[in-house]
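The form predicted alone is given below as one chain in structure tokens.
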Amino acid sequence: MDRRTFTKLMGLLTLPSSRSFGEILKSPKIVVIGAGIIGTMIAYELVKKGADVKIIDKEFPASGASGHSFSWINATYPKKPYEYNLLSQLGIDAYKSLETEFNFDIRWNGSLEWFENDSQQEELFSEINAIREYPTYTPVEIISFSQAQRMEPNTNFGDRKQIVHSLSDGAIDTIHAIQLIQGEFERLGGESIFPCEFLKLNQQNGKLKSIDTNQGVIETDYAIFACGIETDKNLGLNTLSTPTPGIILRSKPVESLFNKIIVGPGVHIHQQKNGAIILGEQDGAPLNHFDRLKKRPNKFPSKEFEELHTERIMATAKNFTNGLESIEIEEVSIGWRPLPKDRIPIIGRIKKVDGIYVSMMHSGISLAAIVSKLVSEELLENKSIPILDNFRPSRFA
């Protein structure tokens, strides 16, 4: 998608519906609860416009998923309906006009993705195409063996004859990036309080009035949840499957080796400008060791069981890459990631209580710096955006 078919999508899909929601506030009141990619885009972009913002995390930023994450932007499989998927393009180009604020660390170099299961290289072939067919698509092909291996000599592609080659996605540094927009919101006013974990909401005759923290109380016309896998217990909802965990593994900056994601069997690996190489093992830990991870650990309980788990990544990484046997890993963790129960994000009103909003989503790193430009013009001018429409709340009352 060109900037300008951006630029006119932009402005149709932010046409405001039919439906009112009152008067539009002056200066309004707000908290953002959740300080991942998500809730610090939503309040920098709030606080751009002129409202008066607090963002609040029960730890400190980037504590959750958002800091926790494989990092990857992306337009593609399997993100449908149509509507997710124009919604995650509509996000890549939000992310490349936000570059002209933000010197991020982003590599725009696509990806390339396959399967050793024959079926599942199948099905992806076929979902493939499938995008292929929507009025727009992120440019994706399918290339020849050969070709992909031009493009990351240092990947074997095993006996694939075809590789899919996603040109647009990016991977990011979330971490650098959720530093670099909160000092902008708090040099343009905005007030960060860390630690501070939401307790309830206090409202009057089905309004909003403040919020209870363990720092005490917050007065706000509006609190907008950002947090995860918190939310349900936040707001006592039911939309979220079992939240899955992920192992991400970083290394110590080295020489050039990955230029796009490879998206590999059972390991998905990119390379970050400061030489840093990210692996992401998204089966993660097994949940069956229930006992441990009922607690929802971003770390390992001991270093023996770190050890055992990076090393069984790393061998399944060497089944398909050259060059990793030199790294030194710096980093790892466990990310928890919010997963809707119909697997497409969550993002609107809660109308049992005028002033509550929530945006919640898995793909939160794909679509943060589109999802927050909607969110703070939503609320801001008291409206309702159309391409939301399908992502709202009330489908799980």
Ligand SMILES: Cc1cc2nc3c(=O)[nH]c(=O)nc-3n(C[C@H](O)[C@H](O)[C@H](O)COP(=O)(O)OP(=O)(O)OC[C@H]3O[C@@H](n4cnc5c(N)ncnc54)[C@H](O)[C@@H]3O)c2cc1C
Given for the second form:
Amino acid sequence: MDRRTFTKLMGLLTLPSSRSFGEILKSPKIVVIGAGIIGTMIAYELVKKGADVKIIDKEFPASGASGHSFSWINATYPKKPYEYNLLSQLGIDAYKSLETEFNFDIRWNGSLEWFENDSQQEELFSEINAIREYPTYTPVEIISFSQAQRMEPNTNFGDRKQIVHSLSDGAIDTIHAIQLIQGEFERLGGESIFPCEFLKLNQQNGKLKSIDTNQGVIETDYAIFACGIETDKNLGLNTLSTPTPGIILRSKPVESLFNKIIVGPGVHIHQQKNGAIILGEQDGAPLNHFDRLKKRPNKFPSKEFEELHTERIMATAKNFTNGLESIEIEEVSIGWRPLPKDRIPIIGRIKKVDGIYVSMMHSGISLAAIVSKLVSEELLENKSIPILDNFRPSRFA
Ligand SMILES: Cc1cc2nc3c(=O)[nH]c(=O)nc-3n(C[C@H](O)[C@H](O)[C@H](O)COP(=O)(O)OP(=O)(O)OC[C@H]3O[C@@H](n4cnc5c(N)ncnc54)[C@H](O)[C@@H]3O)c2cc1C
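To test you: the structure above is the form predicted alone. What is the structure of the form predicted together with the named molecule?
Let's see the whole complex now, leading with the same chain.
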């Protein structure tokens, strides 16, 4: 979809049928809780539109899932229902529009995906066929082994005759992007307070008045909760499944080995513009390890454990690639996925107190650019944008 189609579609989907809630505050005070990709982008969009914005994080920017993510901006990975797929498509264009403001490290080279296991491969094709039935076009095709081989000479597709090629996917350096946006947010007058932990909401007659934090009270008209896996705890909700861990490896920069995002059996791989290779394991730790991992660490307890897991992931990746023998892994981290119970983003006002808004999702890297635009518009124009209707937190009430 080109930029013009995007703008037109956005216009059609948002403006004519948006529902207004009445009074619009002139220069509202807003606190964003959580400085991951979602909170940082929302804070930036709000300050850009003239709001008085503070962002807080109990640790530091990108300390949560965003800083430990595979960072694939995903357009076709089977998303249901259709409105979720559409939001992802719009997410790509929203990033391209943001790229006119920021020099992000994004490689828009698409992705190649296949499975070794026959039933998983069939399932993938049937998901792709379902996507093709959606009312708007999704740029995805099934290509031959030799086409795929020409695109990615360092990847070995085994005996697969067909590979899924998603044309519009990208991969971003998320931590770098958060740093850039955070810097611009502050330059535009936004205030960052780190570390600062949200503790409690204070309301008067059903309207938010202030929040208590471990750094004192913050008076505010709105509080936007973009706090990933801590959403339920912070808001007293019951919307999340148990977060699942994923291990991410980052190599020292090397010469160009991969163009696209390689979604191979067991491991995903992409290479950043700066040459670093990122490897992400598809499956997390077995369920019986969850007790041991209760505190949700972002690092392994010892170098020994770290090496054990690195060797396992590298061995899986080497099964279907060439060139990884000489790379040196310089960072190993564990990320915790924020997973809504129904796997669909949770975006909208929390009805019990006026002035509280939540934005929590998996695929948050893919969706941050579009979600932040829509959320800032909903809030500042005091309206409800229909494209977000499927994602409201009220479905869990
Ligand atoms: C291994 C892995 C791979 C992934 N791969 C992809 C991918 O390829 N593509 C994709 O789109 N998505 C991917 N995801 C998911 C994606 O990373 C998340 O959806 C996204 O990072 C969520 O962003 P967020 O800003 O909502 O949350 P987070 O980045 O988790 O940020 C939440 C912040 O809130 C702060 N916070 C929490 N409670 C409080 C409090 N009380 N007071 C103050 N601050 C608080 C935390 O410190 C944290 O910094 C992956 C996730 C993992 C773990």
